[in-house]
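Encoded as structure tokens, the following chain is the form predicted on its own, with no partner shown.
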Amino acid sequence: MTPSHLLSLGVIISACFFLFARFRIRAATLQEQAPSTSLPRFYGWYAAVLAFVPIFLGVCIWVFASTTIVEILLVNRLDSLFASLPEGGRDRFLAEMYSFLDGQPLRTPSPDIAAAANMLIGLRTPVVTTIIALSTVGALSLGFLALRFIEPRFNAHAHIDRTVVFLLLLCSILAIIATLGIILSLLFETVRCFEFVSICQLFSTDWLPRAGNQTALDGDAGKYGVLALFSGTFLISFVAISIALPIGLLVAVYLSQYASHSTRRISKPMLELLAGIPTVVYGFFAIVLVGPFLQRIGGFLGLDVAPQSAMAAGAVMAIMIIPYVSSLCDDALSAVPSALRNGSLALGSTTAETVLNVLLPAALPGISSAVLLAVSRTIGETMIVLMAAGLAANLTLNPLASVTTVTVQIVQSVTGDVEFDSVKTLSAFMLGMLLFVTTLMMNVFAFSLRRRGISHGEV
């Protein structure tokens, strides 16, 4: 049996109690000759939700905690064996054991590993059986308990409303916890990185991280100047926004103010198809068409254009984010009260004058949000930059030169045969933390601009 089977069992049990509760409330209503305080379906949902809670908890324990529970039991039984292993031997032993269980052993397993794997299988069965039994018994118990509370005077609707509010609150708390977990994971590893890299090194222009084995050989931890990385990131983002913002805004103005209903119905879905194209396809497009085209144009004009340039990556990235800009700007323009537009037209203004003097200022907060989303999308893009802009850190403002970005170097630092505790790997967390702080400052700045626009009556 798998967790999905247990989840399916929970759905079946909940559906049965849903039907039982509806039948019970209808029978009680006829027997007492009194109307119920809630509709029959709310009584059914009340019993179904109570019956499903133990099953859901059981699935969560099975998925997220059963492996840990079984491993703790195994470690307790093999305590004498682990005590004879050298430092770090227990983790290697468990890794080889799990590889053996997955059918992909790192090497020929020793008798101890094979015995431990069999012991793990023997321990997993009673743990899983206990989870299934307790979940099923709990579901049946709470379901029958819910049936006892069901009567016409019982306000099931209010209980369902409180349950929904609790679930919404739980989802909000989980989102906050996930955000804090991301921040703390970045923060802790960044602090570890700064044990090997001084903050002053960040303000240099050279980026050359070294893996752990290389550092051990020559004692050189590498160079970790982030100025070239952030300059490349902002250069490509600037090129992309410079192209995508005017095009996306003009497209939004046309679709919202000038296009007919049939034209809008056809054009907008086709434009939004660009957002569904994988970024690796955009990368191939940049390598095959945009890069060579820019080189030919540069050769004709006497300019030195690199095969992989910030202009190529930014231009292709602009095509990718045009749907984001146009859709959000279209929504912002459509959200402006029609009375403003009609009043401007009634005073004799043309459509162009109304758009320029009335609609765009009124929709400025929404347009600012569109720009912010587009900038965040470009800063976080990796594949297009990896394929179209290059890998070498280069501190330049020339969009025709080859540059790299923060996200590309993060990928370079955590891929390949590198140790997780090496300075090179830890530098990826440091870059991620710096990128997070940068985007956070941009969000705060955009939020302050929006608040200032609202306070001055622009919306």
Second form
Amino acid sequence: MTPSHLLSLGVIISACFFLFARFRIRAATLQEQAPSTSLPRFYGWYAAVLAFVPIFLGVCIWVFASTTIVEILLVNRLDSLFASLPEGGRDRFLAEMYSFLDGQPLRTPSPDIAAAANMLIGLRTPVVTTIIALSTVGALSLGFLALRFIEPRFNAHAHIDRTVVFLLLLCSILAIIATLGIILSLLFETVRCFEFVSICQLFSTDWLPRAGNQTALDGDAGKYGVLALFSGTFLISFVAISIALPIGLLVAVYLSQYASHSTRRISKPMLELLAGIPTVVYGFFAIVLVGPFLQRIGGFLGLDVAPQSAMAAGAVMAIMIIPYVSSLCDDALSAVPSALRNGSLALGSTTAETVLNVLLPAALPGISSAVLLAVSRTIGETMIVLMAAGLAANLTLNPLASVTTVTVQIVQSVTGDVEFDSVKTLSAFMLGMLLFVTTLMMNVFAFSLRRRGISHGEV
Amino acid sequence: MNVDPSNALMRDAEAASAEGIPPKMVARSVNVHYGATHALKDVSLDIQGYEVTALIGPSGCGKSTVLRCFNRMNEMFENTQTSGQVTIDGMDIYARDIDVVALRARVGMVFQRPNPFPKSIFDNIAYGPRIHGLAETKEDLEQIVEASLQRAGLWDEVKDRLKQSGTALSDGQQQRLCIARAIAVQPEVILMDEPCSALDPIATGKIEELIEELRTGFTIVIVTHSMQQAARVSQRTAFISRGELGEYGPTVEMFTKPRHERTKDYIMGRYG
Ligand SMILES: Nc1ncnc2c1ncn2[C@@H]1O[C@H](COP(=O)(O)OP(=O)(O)OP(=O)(O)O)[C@@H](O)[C@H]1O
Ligand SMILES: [Mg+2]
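Switch from the form predicted on its own to the form predicted in complex with the partner chain and print that structure.
Every chain and every other molecule in the complex is listed next, the one we just looked at coming first.
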């Protein structure tokens, strides 16, 4: 039997209770000659949901906790054996046992390990059986309990309503918990990183992380100045935004004010298609086309353009975010009450004058928030810069030079041979945390601007 | 009673021209379609200069549509089709070579809900003159602003806070600001679409006084839901029902002895 079998069993039990309960309430209303408070199906749902809860819990325990339970039981049995092992020996023993169980032993197993593995297999069956038995018994007893409650005066509808609200709440809490978990794990690793790297060290321009085995040779942990990384990130964002904002805004103005209904219906989805292209394709496009193109242009003008440059990465990223910017600006322009637009047109101004003098000022909060959201996207973008911007940490304002970004260095630090406690790896978490804080602040600011824009628009 | 509408229209048109002054604006057999909706059916209407003409009728009958025919604002909506002829001082405003922007400078409009721009009071008024280049110097502009606000009876209330946002005024003040904004462009005609429906009785009274006063300088067409308002402010009244012109004539006659049964029912509040 697997967890999914148990789940199916639960569904069957619930379905039976649904029918029982519906039958019961019908019979009860007939017998007592009193109408029931809720429709019969709500009594059915009430019993079904109640019966399903133990099964659901059982499945959760089986999936998420049974391995741990079995291991705890095993460790209890083998207490004396582990007492004789050196420090850390227990974890190594268990790891070796699991790989033996997977059929990929690290080396020929000692008899101890084989015996422990057998014991583990032996323990699994009673644990699983207990889980199945307990949840089935629980389901049946809760189901029958529900049937006892059922009578015409019982308001099943209200109970179901409350259950649904509870489920919705549970889901949103899960989402929040996941977010919190990510933030906390970032935070812990960042704190660990600062055990090796002082905060002052961050404010320098040299970024030279060194892997653990290199550090072991000469005791040098590397240099962790993030200024050049952030300057690279912002330089590329700046390039991308200064290209994408004018174009995106003009597209939005055209689509929302000038385009006929049919043009809009065709061109808007086409534009949004751009948003669906994987960023690695954009990166490829940057390397193969935009980079060499910029170099050739630079050659004509007598400028020195690096093969991988902030300009190339920024330009391609601009193409990527144009649909995003234009759709947000479109929203901002459409949120301006049409009364203002009509008022301006009725005074004899052209559409262009209306856009310039009335719509854009009124939509400014929305447009600024669009810019901020777009900036935080460019900051977090990885693939394009990884392919098109380069790896050298340069502190420069020259968009034609090769720069590197925070995201690129995160990738560099955690790919390849990774030991999870070297400073190099920890520094990736630290960068991630800094990046998270930066974009979070921007998004919060952007959303507050947006809210102000919307309340403004309702006047 | 079954009256041939075209006959009635002919009589109305004759009644107007009998006074000897050619009408300011003329609509002839105007039809408006919004997509599949046939909103106006063969409407013909003469608007006399320096008079207030009221459009009354049940909701959805096409009063706003008639109004918007005169400044071509119907074209703002998708799939709108207008046929027939509308002239202002004899000039066909739906002719091919007409500049809509210039037309709207001649025919101003005030909307149902006050819609001041989220700019200062001064900039609200100065908006039109700036766009149309009506003021050469800053002094000129200030003068236009002051004159328009004076004319709209708002000057004394706002002269010390011209820099404040127009949206910070009360609803009644905002509506008078919108009227001043329309006046500032020096139009010949002002169209008003239920200008008082969002206002309290006192603010309404002020606007009605203002309309009475503005008649000396402008031709005014006003849509209203209030019979009393039509009776108070207008010289002529057009009753529109189901997209057709039901009856048109001097307001006094319309309210004392309506010619058509349906008009009578509407005026007595029995229909609509
Ligand atoms: N933008 C539009 N698109 C489609 N149909 C419209 C549009 N505007 C008006 N209509 C239709 O045209 C008809 C006349 O509308 P109009 O707004 O002129 O009526 P109204 O007399 O001003 O009504 P109210 O007194 O409620 O303002 C109505 O049936 C309406 O549904
Ligand atoms: Mg209307």
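Take the two forms, superpose them, and find the largest set of C-alpha atoms that agree within 1.5 Å; that set is the rigid core. Residue numbers count along the first chain shown, from 1. Note that the structure is a prediction, hence the values are computed from the model and not measured.
Core-superposed comparison between the two forms: CA of residue 342 displaced by less than 2 Å.
With a cut-off of 2 Å and the rigid core superposed, residue 151 has a Cα displacement that reaches or exceeds the cut-off between the two forms.
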